[in-house]
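Next up: a single chain in structure tokens, the form predicted alone.
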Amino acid sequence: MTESAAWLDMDPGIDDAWALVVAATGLPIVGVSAVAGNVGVRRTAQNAREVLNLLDRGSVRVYPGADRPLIYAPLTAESFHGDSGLGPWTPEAPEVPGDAVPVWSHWAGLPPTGPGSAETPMDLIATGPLTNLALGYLTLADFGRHWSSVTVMCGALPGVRAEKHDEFNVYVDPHAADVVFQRGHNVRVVGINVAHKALLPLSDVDRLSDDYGRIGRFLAAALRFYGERSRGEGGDPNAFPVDDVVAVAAVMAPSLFEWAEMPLTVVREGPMRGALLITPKDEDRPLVNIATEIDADGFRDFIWERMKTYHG
């Protein structure tokens, strides 16, 4: 398991919420930034605060970020996540106030942790649309120096057919995703073609409710809602994907995955909007590490091993 610190950029969202719960078992979380995605940014920030409070991590600051994609109108996913973003759960945490300084400007004050730095390595994990990250790269000359790695949950391996709702994060803001792939270094991508191989049986939701205290009861209520709406994705009608937890596993247990390096471009307009393509050779783009396979059984073992933190 890695001993790096982490910053999470999220749009909670039910699977984002579980991703935050799992990350907190082994990653010192420096901060959380919220972005519009599954629901609006005020709600995603409030949901992140709600989860942190449940984890007794109230000292971790939540920063509201972008309230819309770079170019397109906002697109949300209440049909999967509910009006609150957390299914039937109504957040009790107060609304997170807008910060006078946007999160991408706050990032400018972070110490460099990239190659050659003496600071503690810090991984950036993004499980929502990549708008905040793109604004970081576009407005801060040394944004990439803050991160030992940037892991994003979006898209699908080039050549893999995926419906647009399956690749929601890159579809919502394809221009932002393209900025990240153009300017980022040490970027890792977990696409839905891999995440959907690591399904959670619907029957496992009861295990959460029975064995993991208030955290488990919170997750079980949200995941029952989400699981009934996403069951069948990945081909098993009795299971559902937890994509954002897979992205956290890519940082905490990268040996569960197989990886390939390739430069990526995003289709930004038209009927193929959101598709990932291998960049033509005449374009100068850094290589991106993209997950090609996952040990699905090992991933499920990873989840329950990490959840032991909340047992009882």
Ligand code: RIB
The other form holds:
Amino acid sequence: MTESAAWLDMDPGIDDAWALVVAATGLPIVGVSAVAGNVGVRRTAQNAREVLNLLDRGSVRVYPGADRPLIYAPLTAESFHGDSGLGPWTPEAPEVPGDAVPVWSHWAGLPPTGPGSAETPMDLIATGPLTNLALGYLTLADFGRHWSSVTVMCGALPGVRAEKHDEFNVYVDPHAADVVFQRGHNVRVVGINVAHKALLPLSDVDRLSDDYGRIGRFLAAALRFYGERSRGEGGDPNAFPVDDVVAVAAVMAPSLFEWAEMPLTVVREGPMRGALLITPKDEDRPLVNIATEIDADGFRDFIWERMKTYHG
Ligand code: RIB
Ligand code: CA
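Structure of the form predicted in complex with alpha-D-ribofuranose, please, following the form predicted alone?
In what comes next, the whole complex appears, and the chain from above leads the way.
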């Protein structure tokens, strides 16, 4: 399991929230940036703050990011995540102050030295629409040098008939995803082609009891809500996908996955909006590592092994 420092860019969102909880068991999280996605950016930032407070990680700063995609109007997913973004859970954390459309070097506080500096880059994990990352690549000449790896939950392996054709993160902001594939280096893509193979049985939610303390109580309430609304997404009516936790597993336990390297572009318009394609030969793009397979049993064992951190 990698021990490098990490930065999370996310749109909590219930599966983002669990991804943050799991990441906190082994990745020294330097910061979290929020993006508009499942709910508006004010709420995604507040929800990230809430989860970090529940984890007693008050020292990890949260930065509100882009409040809308680069080009398209915002799309949200309250039907899966509830109006608050955390299902029935009402955050006690205050709203996070700060600009809604940032430039990384100001609001992200990317340090000139130490973890996250160009000299000691860290892992970037993105589990929402990729608007913040695209803004970084488009506005900061050395943005890519801050990251030893960029892992994104986005899209589906080209050519694979994914149950959900247009994955939410890439559909919301296909232009941003295309910028990341064009400008990013050492980018890893975890798509719903693997996330929807690594389903969690609904009965697993019952494991989250008071034994896991207040984070257990939070996750039990939020995941029961999310599981009931996303059950069947991966083809099993008694199980549900936790897409963003899969992206964190790709950083903490990459051996659970098989990977293929290919240059990627994104369909930005029309009926195929959000589809990932192999870049045409006449375009020069860096190779992207995209997950092709996952050890689903190993992934489920990974989650509960990491959750032991919180078990009383
Ligand atoms: O399509 C799944 C993705 O969209 C996940 O990141 C989920 O949180 C939503 O943002
Ligand atoms: Ca998400």
